[in-house]
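First comes one chain, alone, set out as structure tokens in the form predicted alone.
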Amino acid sequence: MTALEHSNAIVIVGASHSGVAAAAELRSLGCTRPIVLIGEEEGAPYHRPHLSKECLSSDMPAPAPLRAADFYSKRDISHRGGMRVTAVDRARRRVTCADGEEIAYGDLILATGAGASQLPATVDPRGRVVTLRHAIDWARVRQAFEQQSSLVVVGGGLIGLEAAAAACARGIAVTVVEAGDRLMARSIYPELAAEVLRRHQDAGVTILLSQSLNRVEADGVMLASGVRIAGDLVLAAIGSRPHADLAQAAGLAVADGIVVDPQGRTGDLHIYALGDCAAWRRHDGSIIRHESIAATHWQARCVAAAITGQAPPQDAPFKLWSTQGSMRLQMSGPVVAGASTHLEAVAGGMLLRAFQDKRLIAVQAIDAPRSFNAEVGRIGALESEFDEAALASSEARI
């Protein structure tokens, strides 16, 4: 075995948003320490978000790079693609690669992202089910919307519903199998949600709600309700599993994600994790492990000020979006039961705000950025501070 001696180095795992975002913020503050960035994947850093939009839509384009070829050079970021990282040693401060390489490090960040699901075997019995998460999923499914004619997608949240979307524009027959009693329940309201389906459905999308998968079979899948959907292809996008084995092994808390304090630091002084992988503590002492690139931007400034001793910053609403076929989704902020909703048409689209506590804690809107960013500001502002009559015409709860 050899080790790199950088005692002072700051070795990242994971050259994803969150890894990528991590150096960047570190040189972006000064930091002159050397900075390995470690990926398992070959190849440059590219978007993974751009997988089930852009890269699906009609000319299905290549994954761009996160950054410029020349960007890791110029800010003297070693990257080591093609490398995976097996374990922690927390007393040595090393991290030890498949090949037997070790590593040392003054301070280590996990960023170790998140993968896609999987059905139970006794669903898939024969493994024909794809997911949507890295570079070499897209391709399978380019190549899959190339040649087939019908598609199956189990679970109606972001990714399914994009991916719903790119294959319907390109004339294949979809239907999209959710268990839930709604589309997309982990991140918009119901009105909102009622209006997501209605689009699906005029483009064409068919979409079975309150409906759980038995089996997939040769040609489709098998619901438990005794129906058959023929199906070419079977996409599952039913949610994530953050990759926290490597903390675990290390003896770091792991609760649905590697635990760490608001300056995304683990129990270990010099061990922080951030994006997918990581469950950030908030200051009220609640956790949440967030999955949006504005979250891993957030946390990226928060892990580079921790680690060169400067101010973190400032909380600031994260703004998530998708786009399914002609429709820009845009939120904010949390989906809360019992918070009463307002939904009122706006120019170009729909806006709803919602309130708990005669306070505004979240924005939504379907093709109306100007008013979203508008009304994102206003987060946090009383209910009072509205237009009561717009309200009041619009109020619904949950």
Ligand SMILES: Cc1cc2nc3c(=O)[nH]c(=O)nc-3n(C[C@H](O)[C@H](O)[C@H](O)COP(=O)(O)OP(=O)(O)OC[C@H]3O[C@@H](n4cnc5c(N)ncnc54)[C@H](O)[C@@H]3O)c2cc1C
The other form holds:
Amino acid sequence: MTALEHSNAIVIVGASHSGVAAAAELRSLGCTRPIVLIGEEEGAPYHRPHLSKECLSSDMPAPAPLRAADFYSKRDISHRGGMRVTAVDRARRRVTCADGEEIAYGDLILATGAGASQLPATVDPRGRVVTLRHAIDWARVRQAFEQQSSLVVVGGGLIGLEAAAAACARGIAVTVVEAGDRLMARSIYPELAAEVLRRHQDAGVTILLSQSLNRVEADGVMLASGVRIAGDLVLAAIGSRPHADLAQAAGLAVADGIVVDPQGRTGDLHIYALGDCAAWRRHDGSIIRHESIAATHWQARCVAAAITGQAPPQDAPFKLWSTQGSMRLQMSGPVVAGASTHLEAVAGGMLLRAFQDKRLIAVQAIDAPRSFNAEVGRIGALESEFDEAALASSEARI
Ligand SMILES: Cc1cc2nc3c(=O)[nH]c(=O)nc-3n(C[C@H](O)[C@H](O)[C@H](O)COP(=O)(O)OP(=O)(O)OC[C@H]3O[C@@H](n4cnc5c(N)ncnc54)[C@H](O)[C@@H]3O)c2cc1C
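Same protein, different condition: the form predicted alone was shown, now please give the form predicted together with the named molecule.
Let's see the whole complex now, leading with the same chain.
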């Protein structure tokens, strides 16, 4: 059993977008304490969004590394891959790894992310269902794409639709089964979702809304409605589950993620959490588990600022993107029931603005990066500042 000499080390558990961003931010804020970045996955931390985009839709052979190979050594960040942390001892300020090694910390950052939600075991008795979260999942899905001729995607969210579009472009017959009455309900407004639906259908993807899965069969799936869908492969893309077990076992508050304050602090003065594993409390008291790259970067700045005793960054709406076949979607701001929305045709694509309490709260676009970038900076502006004629021509309410 070994322990680091430095009890002022900052130990980060999880070496993906959040963990790497936290280490980078700490160094850029001038922190000189030892930083140990522990990650369960083998190899260099990589761009997770590539798994459902470039790595499926193009011949990109593997997701690109997050940082150059010498990034870690140049900043004196000790990256330890292929290593799982199994316990946190808060009283002794130590983490224990799967091989029994103990590592002492002064401050601990939990960046353990999330895992793909699985279909109930009874639904998949033969283990034919795949998910897409880690590079090893992607390798399996990509191989299956080369061998199979039909695919059922369960879940019409961002990852499911990206995979569906990529499979369809490869000549695979794709059916998307979505339990809700529209696509991407968590991230886009209904008018844009209708356009996304139309475009996937035009590309040849079969989309079944308001349908849920009953069971997986030898050659496809059976829906609760009694309809049978043929499919050699089933991709479950039904959301994610935060990795909060370590925190829970250590007695920290957990509620759909590790509960933290607006700077990423848990109830323990020496433990922080960020990224997909964190239930982040905002200044207005609401708690949200953000699942986006933009959120990981912003939260990394918050945590690094808290640890180094500096001012936190300003709140800013996060940007999210999705590439589905030839369609590029961009989103910023929440999807709020009751918001009034305005959809506009703009050069090359479509732009949607959402207003609540007479202020712009969200901007979303399909194939309109210029308009999106121009409008996104106006989030928070008064509705009266917008061109009334354009808004009146497209008003809708969800
Ligand atoms: C296929 C896919 C496509 C996506 N596309 C987009 C997109 O287009 N845009 C966007 O903004 N976001 C996208 N996302 C979401 C984005 O990738 C996540 O928000 C981001 O990866 C969160 O980073 P994280 O570091 O918090 O967690 P994760 O990326 O989940 O990483 C957590 C890491 O911690 C490790 N870990 C967990 N427990 C332990 C432990 N006990 N010991 C050691 N290591 C541990 C895990 O193995 C993992 O490597 C996508 C996600 C997926 C899966």
